[in-house]
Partner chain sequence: MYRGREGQWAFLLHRLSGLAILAYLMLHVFSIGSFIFGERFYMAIHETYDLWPFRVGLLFVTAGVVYHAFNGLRIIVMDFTGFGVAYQRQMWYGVLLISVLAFIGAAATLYPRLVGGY
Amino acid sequence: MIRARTFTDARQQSHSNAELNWWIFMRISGLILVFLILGHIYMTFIQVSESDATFDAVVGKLANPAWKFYDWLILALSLMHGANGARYSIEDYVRSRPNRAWVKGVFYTVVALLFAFGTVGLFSI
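With the form predicted alone in mind, show the structure of this chain by itself.
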């Protein structure tokens, strides 16, 4: 597990390229998510008045494939970012190797189901 603040330190601490790639992903996805979510908040709560925020308005907005992709990108990045952060916590707090494998298996199954249901729900509208 990498506990570095700079890329140079992260490269020195990484035991594999995969771990370094996840470290880079967390920084990039976190930054992208900030702007995606701020944009979503602006377009949902500031640009539209409260009386216009109805189910029909949301369905009308999601009729545009660009909006579906925008919302799906938030879903995918936030689930991957959160799952990787939780993986760090699981590795820190679950000491037994068999228990860690079991906990990760259940956790990744829940994440995969959330992603599948979120994607189906988003693209079925």
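Just so it is clear, the structure is predicted and the values come from calculations on it, not from any experiment. Note that the rigid core is defined as the largest set of C-alphas that superpose within 1.5 Å between two forms. Numbering follows the first chain given and starts at 1. What changes on going to the form predicted in complex with the partner chain:
After superposition on the rigid core, the Cα atom of M43 is displaced by 2 Å or more between these two forms.
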Contents of the next structure:
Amino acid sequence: MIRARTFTDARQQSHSNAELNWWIFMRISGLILVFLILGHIYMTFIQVSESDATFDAVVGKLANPAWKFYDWLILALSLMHGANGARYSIEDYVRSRPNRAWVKGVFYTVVALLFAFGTVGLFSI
Amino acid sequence: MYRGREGQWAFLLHRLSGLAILAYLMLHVFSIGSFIFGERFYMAIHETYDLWPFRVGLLFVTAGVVYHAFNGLRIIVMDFTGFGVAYQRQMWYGVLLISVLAFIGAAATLYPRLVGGY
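Right, and the form predicted in complex with the partner chain of this protein, after the form predicted alone?
And the full complex, kicking off with our chain again.
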């Protein structure tokens, strides 16, 4: 994990290319997600309410390919961003090596299953 | 490095809000995606989510996302510009202010629905 305050520090601290790429990915995906998620919250929570999210409304909205793509982009980017962020926390707070291995294993499995579930759901309409 | 100062609280809040949003996201993907199990299964979950503690909870999710988003932008500014680190404390107070305003704004907009039902 990289504890850097500037890009130059990050490049010096990263032990592998993968680690540096994840560091860059967090910045880029974060920047995109700011617009995607704040837009999503505004459109689906501030403008309309939970009780409007009925079965028919959700199926009707997701039938539109534009919303399908928008929601799938959120699904993919936010799960990767969230999984990597949680990995930073796991590496910081789960100190013993065997515990870290199975905690990560279970966590990655759940995230992968959820990603598959969401993708199948989105494209099954 | 910056123990006990604003930077440490910003870091802690960023982690906590991130983990909380991730927990919400996982529930959210499951509950919305559950429409593939049919209308009855989907609506059973969503009638529960319509109870008022969940509606108020969504306000905190909104404020948490706004904090995480704007603090993330603050981190990006710190990472890629020279002045970012020098002004990180002032920017953090700005982020807090935006988060509080978002919470109040969302609560004010949704107030009739929050207290009176939909």
